[in-house]
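In the block that follows, a single chain appears as structure tokens, in the form predicted on its own.
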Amino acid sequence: MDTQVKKLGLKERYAAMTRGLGWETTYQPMEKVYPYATYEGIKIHDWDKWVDPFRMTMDAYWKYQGEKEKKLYAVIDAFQQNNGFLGITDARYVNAVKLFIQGVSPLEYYAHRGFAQVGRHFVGEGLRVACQMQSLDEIRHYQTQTHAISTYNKYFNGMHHSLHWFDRVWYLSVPKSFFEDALTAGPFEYLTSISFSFEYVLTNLLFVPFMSGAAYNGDLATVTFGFSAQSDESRHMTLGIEAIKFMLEQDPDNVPIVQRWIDKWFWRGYRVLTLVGMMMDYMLPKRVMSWREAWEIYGEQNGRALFRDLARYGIREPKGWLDAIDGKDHISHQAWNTFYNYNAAAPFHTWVPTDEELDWLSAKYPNSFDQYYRPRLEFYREQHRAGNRFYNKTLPMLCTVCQIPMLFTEPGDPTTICYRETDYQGDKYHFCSDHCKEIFENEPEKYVQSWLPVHQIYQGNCFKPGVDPTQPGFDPLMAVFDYYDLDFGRDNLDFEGSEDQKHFAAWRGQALQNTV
């Protein structure tokens, strides 16, 4: 019997391998199979209106990713075999890598879990497949980042327990709480939080500075995994904007719900990016641009264009937009000051910038740095040289929502710390801004459950089993470090005089001697 095989075009093939995989249930109602598709109040009238511009199918996905893996691991292998870490500008740069593996890479794994979870709860097959693709992307990103950075872990301190620290160390609760907040939301809010607010609005402020900084400072391995992930990120950003437009076009009742989510997740993401701003301005020996410049390009210019485009749906700029613009001159300096003071409890090193670096900051922040921040840093340097390097051993008040210590100042007044508070069911809760306070008041039942590291330490929940705080001479701070598995004196404290500094100088000197 003669048979004819018709070759499907890209559009038909995508439809067959996505829409063709779905079906209407018979012995159970669809509402029971997909209970979370409606409980947030989002109304979807036609799931088939979801369109993936990439029209990616699983067989094509594996082919493309396999090709990228070959190139990526060839570079990583060459970097490791040739001791590429000796080619970086300065051992101080490695602390930016530590910040990445401690606070960013675990988020990739959280995103993998999140998209696998929410994809299960969408009725439309196209959206489910898109979430599946992104879930696979995120676990791949986590793996490639871990492999690329593993070469640094062989030679430098502060990376040996990154996942353990992510669950315990105080400042890592900031990114951790962001994703746990998203994971415990409904499926549509999750898309708004991660696919839109984080991937579309804020991702360039995260990955472009890190990868550009890596390139500028000779870190070929980090640059390569960034490039390898870039095509995935393009797909993720497209998913984010398509998800928002899909919801807004389905029903006008969705607009106020989506707007409230955008307000919330823009601000939550902006607070997390404080760590990135600090890295850009203080942790890179060779700097690409300041946080202020990055915010103006990727935040203000891109964001204004985006929200002008969404205005036709009734969407405005997020409530915290103007305060974020005001903060561009301050947040990186305020964060570095906090970490410099609390560096005994953080598994990376800090330092006072050199005169040349201070001059660079003065030029990049003409309206704020010399007036508010340079005198303080110069005072720290004088004290350090006099043998009075100070480490703050107190525990700071944390914001209940973003979980950052109370370090930010009032909008328009960088001399006054911003404190907000509210009462709920007889207890008082504290916040770093009006926006975090409003987020709490919209969902108090959720945020009263926040796992705040300072509170847990005071309650005695951050000691290893069998520790007796009543013993004579008990040092609670050292007991907390033991709970963290933080190697005191090696993973933390000042860069000046650290093992990282001494070892790198010796290795670099030896490498130069071998070339003579």
Contents of the next structure:
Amino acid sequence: MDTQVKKLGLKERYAAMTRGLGWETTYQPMEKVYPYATYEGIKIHDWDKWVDPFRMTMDAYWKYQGEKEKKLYAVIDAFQQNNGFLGITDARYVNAVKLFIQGVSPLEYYAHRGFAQVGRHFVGEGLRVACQMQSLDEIRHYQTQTHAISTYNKYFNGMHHSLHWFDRVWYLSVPKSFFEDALTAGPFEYLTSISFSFEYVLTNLLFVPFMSGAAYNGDLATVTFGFSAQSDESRHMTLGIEAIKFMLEQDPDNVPIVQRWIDKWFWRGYRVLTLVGMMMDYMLPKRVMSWREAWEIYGEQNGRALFRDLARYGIREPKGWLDAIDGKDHISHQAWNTFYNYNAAAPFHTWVPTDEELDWLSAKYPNSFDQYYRPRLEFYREQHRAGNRFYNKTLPMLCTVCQIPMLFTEPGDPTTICYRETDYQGDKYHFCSDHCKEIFENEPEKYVQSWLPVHQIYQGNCFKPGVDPTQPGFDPLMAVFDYYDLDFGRDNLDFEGSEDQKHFAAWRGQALQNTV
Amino acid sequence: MSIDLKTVNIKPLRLTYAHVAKYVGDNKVPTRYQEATFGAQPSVNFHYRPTWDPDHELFDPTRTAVKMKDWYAITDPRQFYYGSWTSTRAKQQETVEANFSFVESRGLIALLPEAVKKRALEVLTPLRHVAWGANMNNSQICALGYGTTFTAPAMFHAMDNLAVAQYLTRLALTLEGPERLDQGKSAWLHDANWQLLRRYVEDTFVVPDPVELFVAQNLALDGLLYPLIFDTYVDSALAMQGGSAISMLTAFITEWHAESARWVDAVIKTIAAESEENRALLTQWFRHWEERAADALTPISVLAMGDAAASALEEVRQGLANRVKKLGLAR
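Previous: the form predicted on its own; requested now: the form predicted in complex with its partner chain:
Next comes the full complex, this chain leading.
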């Protein structure tokens, strides 16, 4: 280093490397170069007030990330080469991996594109660079997950058409519509939805359960990915909190807008996490903790501290906060029940937990499980043993906003399904909760566009081209599964008797026993 | 002699995901690049129109006037996925680091003739803003383009553009100091030599078609700028004037341009080969932007090379004309 370079401190040097690069355009007006900067109503007076939380230049980024990649791929290679999947606790665990590759990995891809968009369109250079780096991290996550889970896809069902399903299968419209809602919003709402509400407030409830679940269940590939992504995630979380503070500090008029977004995105995110809750309580043979416990630690405790901290800006807890707390005893059980019912149409397996697992659930949910959910599961098991494994063939009504079937119950009354509705331009729209209804009413012109899988099936939009529904003996559900490219009997239905179950038992036997 | 280690042999049910097999076939194990890139972008049943662009779907092939039956026909000959891209750059970054410390520790900067150094800084420092513009445009191409084999490398390219801007910043800091950055920016904003180029860059910021933007930025402008400034001026002219130290500090930039041009060429070639209409559009865009880029670079080439500028620029233009001819664009 020569003496002149030393004249610049780290902070100034980083500033020269980023915000010093931009300029006020004059040949094209700034409003045309940055056309999305103001339409959401967020007022930014001084972009220089943005504080770069990481101060990472590209050379440093490559250096750190290159090291991480080397280690990660060494493990992925070894996992693949040595049939690492034989070391998992039980083939039921693979269904958590299916849920992940079907419902989460495509969101990483979406985040990559979304951060590219806002990384181009924010006026401030510092924020832009932070967003661009996150765009890179997100494509990294999509790609490393795709590689890590590739081995599972080779040996187990329920993963081969993951992206095809993401665009079509009913339950995957929940994460898909969630992220598309964010991507189609303006840049500041995108940041509030993904960087703040999702990455900062809720990510621990997505990331920790999946990655700890992998660790507890012997899934070396996924847990290594998890460790490797951790430092990326902590950068993303920091971006989220800095972004929210920046907006709030720039103008008091921003506060009510940001508050409405926090209300909306907390609830949207919380609804998506229903799937994670179900995974934690039902899909992990070796449990990490219950959804309720995870919610109390990562949701309630962290959230309370955060919103106490944000109170000085005039921000309060999200509107759905108390209803979310009320739901912690119920949502995972209600969701599993729904998938158990509709398992013909979902490309992973369900089952009734073993007695030991039911006891675990009873102990973890003293206020709800024995009273409301255990008897139902035991009834299903009896029926199954008697040869009546029940699959529901009617299609459920969906919430227009979160797109989850109407499976949630009234706050404070777990025996009554919660229904809300509203009229808009002569049509009736249905919701699972006050909060989804309010989200709709704030932006009805957006949510009337929702591609609701059940409506689409009834409208005949989920058959392959050339299918004739008027033919005698036409089976609409089988035609829908065909449109899904779901391999009936292999990808779906009960775990008991599945190909996954049989294969895993045979392979494990082959690995553990000597053949004569 | 090699000994086969015995492992438990289990026959896989399939070799890869269906969205990858569609492109590589069911019986082939895809490369890491293929598995991580093909078919990755969601493509149907979008829920909401973007509030920032209600005329289009979230991902919409009609944002550009060129048409492709399948956008995944475009591939990256470098086979970059995140892991291979970042590892490649991490290695190059080590070389850059070694070059900077070599130049600094041997006191090579003090050996540079003052006039040569001053001129080099006048030429190179404002180019950090040009690279920053390229970063914005390639982010835009990633955001609004269609199909991951086209858009993912655009994001890697955007970050390479940022790195170029940062290496040029570092070069200015190393050779002179922070005040040079201010002078460079002031020249970029006000000095007559730079205004055509700045106008060019600002005009690309408002090009709505992602493929036209790709042509304007990556083929026309960078296809002239990098050979002209980093090959002809820095590596040849400056070296003859005792400025080899500077060429050590821009070695990454030259190397990177040659490498990434292979990707740019593959994109253009594939789109052009698809149809006569595409070829005509690309040709029209290229002619328009190349003409403007050459005009914009004229004063910079004079600033850098004086009397030798006209022939240098002409040679570079000829080189680019030959390059695009091979890609199938009409003369």
